[in-house]
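Below, in structure tokens: the form predicted alone, a single chain.
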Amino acid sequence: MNRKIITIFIIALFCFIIVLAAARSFFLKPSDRPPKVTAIPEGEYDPAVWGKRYPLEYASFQKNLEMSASPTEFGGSVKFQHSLRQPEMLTNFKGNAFSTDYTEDRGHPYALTDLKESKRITEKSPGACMTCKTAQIAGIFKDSGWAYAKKPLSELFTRAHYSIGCANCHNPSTMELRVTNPAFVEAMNRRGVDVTKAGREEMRSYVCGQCHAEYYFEPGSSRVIMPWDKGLHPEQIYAYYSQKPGGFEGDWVQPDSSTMMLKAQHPDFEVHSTGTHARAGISCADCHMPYMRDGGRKYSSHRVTSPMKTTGASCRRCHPEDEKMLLERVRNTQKSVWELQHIAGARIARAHEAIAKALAAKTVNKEELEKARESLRRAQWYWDFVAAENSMGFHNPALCLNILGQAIDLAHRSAESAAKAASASR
């Protein structure tokens, strides 16, 4: 074959893949084609409004409004109290507002009617709780700065009309992801991060990052502050407080052992972000909003949920092993995790009653009696930093069973100082 044919079967070939194009894109339905970005305007928060532009987006994004149980019995989407099942909640949070209400997480469609109707909302309640639970905290950040966090939050309860949706992650002239939760940016620039120059799978962790993450209020201000400086680690975190940054001592005091605790919010981009798949360069995006196929049409699912949903998209992209058999995997790693979580938790109520009971004493040794709180604070955190992050341990199980283990070890240590503290007497 001389070079005459070889170039003339190379443009043939062109111009054959050229038509097969054409007559592709023709015959294509076309909710089957490539959706092209269309501009939103700022400051549009509906997110039927968005879902008129994105309507798979906003039919998978629909489906939040599913209230279900977890495949693995962890976790879901229905609303019910922690304390049922948890009873040393009830002693261990005594004092704090979660011993009142401490219900299961909604889907994100239900973050701000939840706030609204949590029994932990007060009259005194700052804007600061508005953070994480309406898609126009970038407006309302826009125009009052961090002054809105100290802003009776019944006020703000006025302004936003829109839960956690679309705007919260997307730029709505590109759609490209975007943070709008001022504290995590804040909090990642201290840490020498610059958010906006972050790639794409980085930000398909940090849209859900800003959010699913430990923070504070600021003492006076009520500012929201996530505490990294140190690391990520709920170790290095603990020795950022210990600090008492900015004047924080704690969330509030436990009455039976007069000892200041520190509450953990939902710590899952800390748990995540030292674990195995983040590691591997799995977002959280990769797992919790698989990329999904409709006729033609790729996209990525706005279902926020368990992956063991989705198997198939989430999981056996990476995992070959029988859907069955990951979701066994799964279960065992978190009931793992929640029998050592329910032990350490029990440990740490008995260590509160043990104080308590020093504290009763005729004389007590000071001394062994900060002893036992230093212990009793630190192994709650760590308790608390497992029990509140919303996996089970499946984000980091070797992290998460690590510090229950020595929750339980902590937890055991403070009781001891607590009967050395109260044997002064005798």
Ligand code: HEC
The other form holds:
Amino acid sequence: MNRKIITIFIIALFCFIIVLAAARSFFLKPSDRPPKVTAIPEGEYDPAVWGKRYPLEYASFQKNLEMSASPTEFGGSVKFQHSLRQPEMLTNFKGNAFSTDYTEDRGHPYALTDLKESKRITEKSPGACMTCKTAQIAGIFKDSGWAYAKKPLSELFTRAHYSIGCANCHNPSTMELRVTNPAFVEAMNRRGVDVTKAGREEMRSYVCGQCHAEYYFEPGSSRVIMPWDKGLHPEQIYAYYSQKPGGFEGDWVQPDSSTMMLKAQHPDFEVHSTGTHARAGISCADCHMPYMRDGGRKYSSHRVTSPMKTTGASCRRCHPEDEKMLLERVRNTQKSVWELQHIAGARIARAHEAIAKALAAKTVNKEELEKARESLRRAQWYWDFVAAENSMGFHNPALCLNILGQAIDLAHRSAESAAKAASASR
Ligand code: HEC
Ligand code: HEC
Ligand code: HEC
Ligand code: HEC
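Structure of the form predicted together with this ligand (previous: the form predicted alone):
What follows is the whole complex; the chain from before opens it.
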């Protein structure tokens, strides 16, 4: 009898445990269950293979193929030539490939195609250009170290078949975030930061900063270097370049003013890092890879584009204002930056012309001429730092407006010095 009760009790207890377990898995938000990690071999670069294991991330990643305008009218992924809206670029970039082809950026899957199609690429272009265009960079660097940077780009096209993908940002076996661009790791090391030991929040910006940053090619080796030894502010970077690091004097000579110029390259990381959001501990991924839900599972959107296409998910997590108001705030900032950028660019074009005029004069005051060139070079660097950055000032409005104000003043000073240099002949 007793035994029967015990047996029934045990069976009842057993059933109760099963029901409890079923209920737990029913009520537990699927998002709390981490996706099962199954190792993908190092050297697998096909996102479709990774996608079989991580279908939600892959499906959103595939949306990077869609091209659409942004409601701000500044961002977006529709290709257009920047010089159509800013004709001053034709003067300021004269003699540089950016004056012949400079289109708006689009989604990561297009990086390799756009590199191939860019008119800025010639048979002299170095392999270094591949650094930020392919998921295969980890393997390429492992095999040849920096030697790949000096090889002809055409040779690297025969090896790199996959555009930017999972392997750029993830360790395939653990799915932890990682940085694969060796230039970023080295530059951060010089600043005393060991990227391999960085915390999760930092990594959510570092994976982007490894490509969305200013760089130059070391003369001779074509090694990619990020010019951050003195800091990330445009004034500090200019001071670094003024020392002619490794014999690097500049990117090209503008033929009208015969001045050695610097070409800024998408300094999104630098501009963001010194702004309000970064100071509050907010990462690139917070806005550009917002959390989404699918059937209750929470995941990071891998559609990396303008956050203003997903304002609800990207901004409203922290800002309670309605979407229209947020868009208005972003556009107001961008409009002020756009206006000053346009003024600065046009003043700089005038300064190139003023120096050209001085050069045509019979005698020239050399000292004033050099002053004019130095002001012009600095003015153009400040203007281009904002123009080449991708958010039209949003990532750090205070910095962008300040630096554009300085660019306008420097352009005027350059033209004044050029006029003085020319008047020496009279
Ligand atoms: C607080 C939110 C926020 C953070 C943080 C942020 N961004 Fe942005 N980003 C924006 C907004 C807003 C725009 C403007 C988009 C537009 O005009 O459509 C933008 C624009 C861009 C663009 C151009 C997009 C396009 O449509 O052409 C790039 C590239 C970019 N950001 C990269 C980065 C990188 C890299 C970081 C980190 C270093 C970063 N962003 C951090 C909000 C953010
Ligand atoms: C440009 C960098 C980048 C690329 C490319 C990238 N990811 Fe991610 N991924 C991230 C970031 C950032 C997170 C957020 C990680 C965190 O917060 O810890 C993430 C998170 C994840 C996670 C964890 C779950 C989640 O959704 O937050 C998975 C799984 C994942 N990615 C899969 C992929 C796959 C598959 C691909 C290729 C199709 C890919 N990722 C490409 C940056 C990237
Ligand atoms: C391996 C280099 C690399 C990494 C890593 C990378 N990007 Fe990019 N990104 C690029 C390149 C190159 C383009 C331009 C592609 C083109 O226009 O063909 C681009 C384009 C973009 C765009 C424009 C897309 C559009 O729709 O207009 C945004 C936004 C962006 N990246 C943000 C980010 C963010 C945020 C991260 C980190 C989560 C990141 N990127 C990581 C190289 C990279
Ligand atoms: C993870 C939280 C977070 C996210 C996501 C976020 N913000 Fe912010 N935002 C902040 C914080 C914190 C501040 C600083 C507040 C302060 O200084 O009072 C801020 C400041 C701002 C400011 C005023 C400062 C400035 O730089 O002009 C604007 C405008 C703004 N955010 C817009 C946006 C937009 C648009 C998005 C989405 C693309 C966004 N934020 C996404 C937290 C966030």
